[in-house]
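In the block that follows, a single chain appears as C-alpha cells, in the form predicted alone.
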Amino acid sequence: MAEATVLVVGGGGREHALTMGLVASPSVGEVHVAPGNAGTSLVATNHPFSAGDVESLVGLAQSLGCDLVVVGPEGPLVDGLADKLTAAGIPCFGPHTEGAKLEGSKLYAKQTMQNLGIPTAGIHNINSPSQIDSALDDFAPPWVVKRDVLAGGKGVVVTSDRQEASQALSDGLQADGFVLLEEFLSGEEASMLIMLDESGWVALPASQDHKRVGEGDTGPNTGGMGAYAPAPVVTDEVREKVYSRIVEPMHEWLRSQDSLYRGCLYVGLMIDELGDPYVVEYNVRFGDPETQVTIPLISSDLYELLFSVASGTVGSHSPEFTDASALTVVLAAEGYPDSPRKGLPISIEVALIANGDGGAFIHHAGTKHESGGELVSSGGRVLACTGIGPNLDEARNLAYSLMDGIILEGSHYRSDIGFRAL
C-alpha cells in the first residue's frame, strides 16, 4: 500500500523508535503520533491527545483516514482501543481487550500459562492476611511480590528480607484486595518480541533489558535503563526451546479464541543454567527500551510487517534483519524512579553520529518543546542514546559517545549497559 497514513499511539522512547522506522518505510506517506514527544515532532505530526483517551484517538484515526494504527502502551489496549478501531474498520496493531488481559492481569496470565503447560514460576494468590506467613514459608527467598495491576514494569518487589516481603504483601492486599507471591526464578533474563496473529508469528531479535537503576543491576526496578540486541544468552538451542515450549502453545491457544489477537506478544524470559527458558511475564505490546534496539535491526519494510499483523497475514510475511548489533542507554531525570525532576532544559551537542557500519542517534522519551522552542525534560526516562554497529562493543562505544554530549542537570545513566554480554 503506497503512501499509507499511520497513527502511532503513545509518547515514549518506544513510540519514537516506531515512528522513526515507519517514517523510513517506502510504503508510508504520513506518520502521526498522539501525544508524541519532542523527538517525534521532528519527523512526524504530533496531536495533543492522551494515549488513554480512547474515544478521541478513534476519532483522530477516522479524521486522518488512517490505514494503520500502531498502539505503543498497554493501557489503551486494556481499555479497548483495538476493539473500537476494528469496529470502525481501521486496522490496528495491538490486541483486543480480551488478549490484553495477558498483561492487564498477572493472575490471568499465570493461570493461562499453567493451563497450557508453559514453564513459569509457581505462585500463591493471597487474599487474606492469615495466608501471608504460610505462603512465604512455601518459597525460598528471595521472594517476588506482584500487584495484579498495570504498573509500567515497576509493580514488583523482589527481596530476601522476610519483613519487607511481608509488608509488600500486606500493602498489596490492602490496596487491591489480593496480591501475588511468586517463586523466584534464577538465571539470566532476556526478552523476545513476537509479531503474532491467527495466521502465524515472526520473532524479532532477542534482547536484554536492564531494569535496575544502578550499576551491576542494583537498586530499585525501573521501566528500563538500557537494552541491547541480539542477546547472546539466547543461543540457537535456547531459541528453539522458547519457540516450542512457550511461543507455539500460546499462539495455538490465542488463535483458537473467538477474538483474534493481532499485535506484539512480549515474552519476558528467565534462562536457567541448563539453558531452559521460563516465562517471567507476557506483555501485549512492544517493550521499552527493547523496541529501541530491535526496530533498527529490521532491514525490510516495517510498515509491511506491522500491517500484515494487523490484517491477519503475518504467516505469509518474511521480514529481513541486519547482522548488526544495537545498544541503547537511557538518560534518566534526577530522582528517577521515585520522584523525577521535570521541566529542566536539555542541551544536546550532537544528535547523530554516522559511520559506514552504523551510527548512533537519540530516541526521545520524556521530552517536550516549550513555547519558545526550548527542549526540556517532561518525564522520568528522558531520552536514550542508541548505537548501531557491526558488533556489540562498537554499538556500545557509539551510544556512550553520543551520551557524552548531552547535558541535563541532575540526570543519571548506567555506564554498564551490555555488561553481561561484553
Contents of the next structure:
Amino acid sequence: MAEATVLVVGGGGREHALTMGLVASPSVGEVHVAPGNAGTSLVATNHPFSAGDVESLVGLAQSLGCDLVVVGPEGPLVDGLADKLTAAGIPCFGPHTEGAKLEGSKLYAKQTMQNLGIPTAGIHNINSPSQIDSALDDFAPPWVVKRDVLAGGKGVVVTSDRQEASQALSDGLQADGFVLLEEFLSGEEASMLIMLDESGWVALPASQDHKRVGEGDTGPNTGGMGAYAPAPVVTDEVREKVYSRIVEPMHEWLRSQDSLYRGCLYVGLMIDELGDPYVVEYNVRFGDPETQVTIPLISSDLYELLFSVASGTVGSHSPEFTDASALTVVLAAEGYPDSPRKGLPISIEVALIANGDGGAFIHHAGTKHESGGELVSSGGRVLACTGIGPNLDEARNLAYSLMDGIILEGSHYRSDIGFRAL
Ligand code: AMP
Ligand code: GLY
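Let me have the form predicted together with adenosine monophosphate (AMP) next, following on from the form predicted alone.
The next block holds the full complex; its first chain is the one shown before.
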C-alpha cells in the first residue's frame, strides 16, 4: 500500500498525541497539522490555518492530496468541515454537522437520550425568569446549570448555593433566551471514547479526566487537568452496562440516520455507587487530555483504525491494545482557566524518558516556537507530561518526574492526578 498523507486539524495536546500515533504508523508517509503547536512541528509539518477556518482547511487537504483528515476539536465539525471534505471526496475522521449537534446542543443531546431511553440526568429547560424558582424547588441541591453553548467544559456551574444557582440561571437565560437546570448525578466520572461508523464500533480503554483546576477536585471546571487509563472504576461489569445501555442504542440510532456518523463519540459518564452508568455529556470528538492516555495504549496501526472509521468499515477492524497504563499531568498557565498568561519562555530539562516499552514524554498544547526558536507558552493548557508504565503507579511516577524538570513562570499543575485509582 502506498504511504498515506494525513492532515490533523487542531493544535492541542490531543492533536499532538494523534500526530505522534500517526507518525509511528508504517502506513503513513506524511503527517500535516493545522495549526499544530511546537510539539507537532518537531514530528510533522505545521500549517498556519486556524482550526476554525473550514474553507482553508478543505483547500489545504486538497492541495496536499490527503488520504485522511482527522479532526480534533468540535468547532470545525459543528461548522461543517466533515461535510465539505466528504463532498470533496476526502475521507474524514469526525462527524458531519448533523452528528456534531450531539455536542453542539446539550438540549438536542438530552432529547436524543430521552427518546432512546439512555440513562442520563433529568432537566428543566427554562425560558422565562418565572420558571426559575419552581425548577430549583424540583431538584435537590447541588444544582447543575448548563448554558447550551460550546464552552469547552467550562460553561457549567455546579453549586449548592441557591442564590448562585439562581444567578447562573438568570445570566444564561439573558444571554441565550433559555438555560438548562440539570439534576445532579453523584458518583465517579469516567470517559469512554467510542470509534464508530455505520458498520460497527470499537471502544478505547476507559479513562478518567480531572476537570477541576485544584487538588482534590476543587475550584472551577477546566478543559481537563490530567487523565489516566485504564480507569479501574470501569470494571468489566460496568463496561458491559455502558455498552448495552448507552453505546448500542446510540449506535443503532446513529446508523439509522440519513447522514452517517464516522468518528469518535466521547461518552462522559457518571457511575453511581451501584455501578450503574449515566451519561453526563456526549462529545463528538476525542477528549483532551483523555486522548493523550488512550492513543498510546493502542498497539496496532493507528492510521488503519482511523481510516477504517472514516471509510465506514470499522466493524471489520480489530485494533489491539497493550496491557500498560498511562497517566498524563497538564501544566497550565498562570491564571488558567479564567485568564491565562501567555508568551512566557518554557524551559524543559528532560523531554523524554525511555524505559523499555514505557517511558515518559511531553505532549505539547499551548506552545509555539518564536522566530528565534525559543519555546514559549501560547495557551491556557500549555503542555502535559505523559507516563506509560506497567501499572498506574509507575506511569504516574514517570509523568511527575518529567514535570519536575519544567520551568514556566506562574504555571500550575495538580499533584494528585490518578488519586481515585491509586
Ligand atoms: P459538561 O460540560 O456537561 O461535561 O459538564 C462539565 C462537568 O460538570 C462534568 O464533567 C461534571 O464534572 C460536571 N457535571 C455536569 N453535569 C453534571 C450533573 N448532572 N451532575 C453532576 N455533575 C455534573
Ligand atoms: N476532557 C474533557 C473533554 O475533552 O471534553
